[in-house]
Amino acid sequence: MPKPEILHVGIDLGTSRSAISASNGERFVVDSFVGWPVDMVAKKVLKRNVLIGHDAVANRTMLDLHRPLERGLLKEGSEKDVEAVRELLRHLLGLVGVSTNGKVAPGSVRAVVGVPAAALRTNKQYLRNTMKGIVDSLMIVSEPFAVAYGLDALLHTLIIDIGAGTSDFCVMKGRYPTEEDQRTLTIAGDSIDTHLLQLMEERFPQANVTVFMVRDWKEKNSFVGEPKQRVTVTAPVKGVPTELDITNEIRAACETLLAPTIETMLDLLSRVEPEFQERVRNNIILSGGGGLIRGLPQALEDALKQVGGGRVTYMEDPVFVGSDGGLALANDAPESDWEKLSA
């Protein structure tokens, strides 16, 4: 019998939304929920049996809703919730033609997986079991190495990868990275959403917000440091569309990143080889959807300064930016680098 053709495929597991990237060419990104009708009436009216992605938010009123990804770490305990990682896999390796009635062919798909690195230490074993019958051969890597390798900044360079669950931070060194070479902070994207909805509600009382929307405004109108324009939006008080000013509210919500992340990227760097330290801190890389925060470049880039300068580029366009990396990595693996699963 002749070899089944090989599919490497690299998934960007995130807590918002997880990309993948094939060797077929095939990219698609999809938001990280899982939703199934909560009865009879719903399924009638949805007609499915499963909704995933900005489907399932969009029909979220009428659904049993689950975001199975939670501060970057799959959720354990919760059967429905392992279903929806399986479910949210399934439909990844399905836009990119993978067959997912669950029977992998042997050899035929290989993933590189990008998680937090503190699930590495957490939830790898977790993961592991949730692809088997999945995929057939495994990787599982930290999210900032996976970018890393997909730039080619593997030498003297410090990722900062900025998400909804978790910020993550690596020191590339020219090989694999070690867990000392990694840190991974819980203060990213959600906790801004949760700080702003909390302020919202502070300020505006008895205007009827939620967490879907302040997260929309913060997407569209990141920024810390002084404000370029004043940032207004639209929400219902007391049941009538009113425009609210929260622009010092984005800005507070959005600085909660701030103090947290520089800390972490001066602790790691002083722990780089003296002679090399020069070298990563003008060689700083910002990516994942925190990494678009209007002013965070220049508010690092001035906390450099203590320690003699340093320089700070984001990427423009993160959202494949782990899942590329991945993918990158899994055409390059040695065949002992890969973990055979069985289903």
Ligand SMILES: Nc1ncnc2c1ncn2[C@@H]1O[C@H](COP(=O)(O)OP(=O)(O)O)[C@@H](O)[C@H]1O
The other form holds:
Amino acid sequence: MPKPEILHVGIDLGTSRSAISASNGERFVVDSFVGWPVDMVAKKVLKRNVLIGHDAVANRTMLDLHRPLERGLLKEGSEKDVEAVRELLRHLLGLVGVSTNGKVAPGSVRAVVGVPAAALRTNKQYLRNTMKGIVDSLMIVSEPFAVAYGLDALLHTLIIDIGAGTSDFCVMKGRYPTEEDQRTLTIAGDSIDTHLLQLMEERFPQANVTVFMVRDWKEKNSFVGEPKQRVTVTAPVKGVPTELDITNEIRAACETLLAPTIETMLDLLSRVEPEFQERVRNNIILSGGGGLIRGLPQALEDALKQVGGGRVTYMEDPVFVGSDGGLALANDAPESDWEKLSA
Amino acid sequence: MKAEKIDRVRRRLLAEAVADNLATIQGLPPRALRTQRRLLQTWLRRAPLVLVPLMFVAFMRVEGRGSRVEAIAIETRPPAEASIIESPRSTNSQTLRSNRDTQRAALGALETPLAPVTTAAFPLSVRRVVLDAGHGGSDPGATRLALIEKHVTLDIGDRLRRKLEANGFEVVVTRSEDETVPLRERARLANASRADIFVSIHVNALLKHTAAHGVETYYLGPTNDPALTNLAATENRGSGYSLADMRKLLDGVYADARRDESRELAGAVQKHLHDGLSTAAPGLENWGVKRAPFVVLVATDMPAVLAEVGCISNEREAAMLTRPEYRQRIADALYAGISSYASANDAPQKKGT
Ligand SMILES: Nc1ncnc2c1ncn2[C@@H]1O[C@H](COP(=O)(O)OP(=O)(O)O)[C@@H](O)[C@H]1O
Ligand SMILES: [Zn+2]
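Form predicted together with this ligand structure, per the form predicted on its own context:
Starting with the chain above, the whole complex follows.
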């Protein structure tokens, strides 16, 4: 049990969105963008030394903008990315009332931070150093593990988390996931955006389209399989707002996910002990923003028919599953353990 | 599931998560690294799979420049036969060079067929075949005196083309003469042609094992173990490839839903190659179907294989390769492999299990 003055938090440090859930009941989500004003003028206009989340995206032209875990990894040696992670953490903590002069002092915070599986695999020590000194005690876990823990999906479950920078796959076998239980693909939300942008540039060379525009279109219209209706968007063509039918482009871009996702899913399933395979097949949880693509669960289920069928469930409210799972871990960890995990 | 069982599992997982973090704090090799070390061992055990073909490529390069020739014990063979490899006459096969620009425009165009969910759901009917005669122009490939890989592959490719065409296939060639065509360009040409399969023809040269001779067929794959791709990506960080490049490349491999098809095609080609040649070449070893990251296979959209149809480094085999009848035999064997794959696909059965 936490001492009254101790605050437990679960943080999901995502490639595109980061969320925090705190034991005081507060929950927040921000875009994982950190930006510093590029010069004195920008600093004067913005009146801040650093901007986080939506603010940062909105003012990106005046900022040196960083997405510290962009490809699911924290680039080693990039001071700016390290600093961006720290700013992001401080910002999230500030949102739930943690600050040096606020209600809760950072020294009484115990945090579980979920990071993309690939980041944990490749730079665990580096991540830990990066987050040093921000909270009292710190535990870093992989994001899919936090999700599984939060959902009590610890046994015979396959989590497929399609985020922005990475798609993380994790089979829960009742043990802390090992290398062989997990896979990471960089075919995910961002790669769809890149692909879509490229298709747009090829088909409408005159149109003026940015990655931020295509991401927005994707998030509103994403689908795989047969289109239910045409997708039309408005974009400036030679400066004139023009309606464009991008049904085929949206579909083609979203469907780039299918083959790798299916292959990875089937591969992981094939490595589950035979007597448990059916259970795992019927216990596939799709999470992350990319999981919102219409028709995706169905396409995965169709692919599962080859191996005897299965069920794919989409997490309706994926925003906080990771941070809630982190919070559950923080709450469950015994006092004695927390004392050893000082940061 | 019983609540207490879940509780037990929860406690155990939590304890493991804590232990993992404590290990990091204490600077012990973290869990992931310990696993990686194990993977490294697996990797080293399997490295030859990947490295050997890369070595061939490297070796062919070197040898191609003529510096290796003397290093191989060569019993001089009259090169006369080698030089009579006909340079293929102009053909009625589509040579893509003529309208590369149009093709280029078509590349990545929007009517590009969307990636199928599974290959089983979209059985292929093989009609159009891309034949890729290895090397050419300034890149001779492996050489042994006057016997030069680029000529051998072109000749076999041409024989195979005629045979395929005579049997109702459409054939597209990536080169029809002794010209330099970069690997990437070959893949682009193949993709633009919307062909059903891609067959690259090469001749092996083994650096050390000049006594060995065999045939082998490759299909694309970075390793046999997806877990290793992660490790490879990490290990390759200092290699000039960025981690992102590497990942992109490897993801591209995963993206290839037709990999199973490639493996089947490779299996068919390999079987017929070995069966068809071993009577004429006693002792010819069957080195089987292998996976390797050949650039030309990485970039092609269709099921793609690379056949090493012989060993120029083996004296007897080099001699045989100079004979038109033997090259015809190779073409026939390749044809048998392709057509058996094609007919299997015309009567689709359940695959991928
Ligand atoms: N409706 C949608 N359809 C397709 N993609 C979406 C949708 N909503 C969000 N996304 C994409 O999901 C990704 C963000 O997912 P998220 O799980 O928040 O990522 P991360 O955990 O990596 O921060 C982004 O690439 C975003 O564009
Ligand atoms: Zn070659």
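Positions refer to the first chain, counted from 1. Since the model is a prediction, treat every value here as computed from it, not as a measurement. Whichever C-alpha set is largest while still superposing within 1.5 Å between the two forms counts as the rigid core.
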Open item on the list: Quick check on Pro334: with the core superposed, does its CA move 2 angstroms or more between these two forms?
Closed with: yes
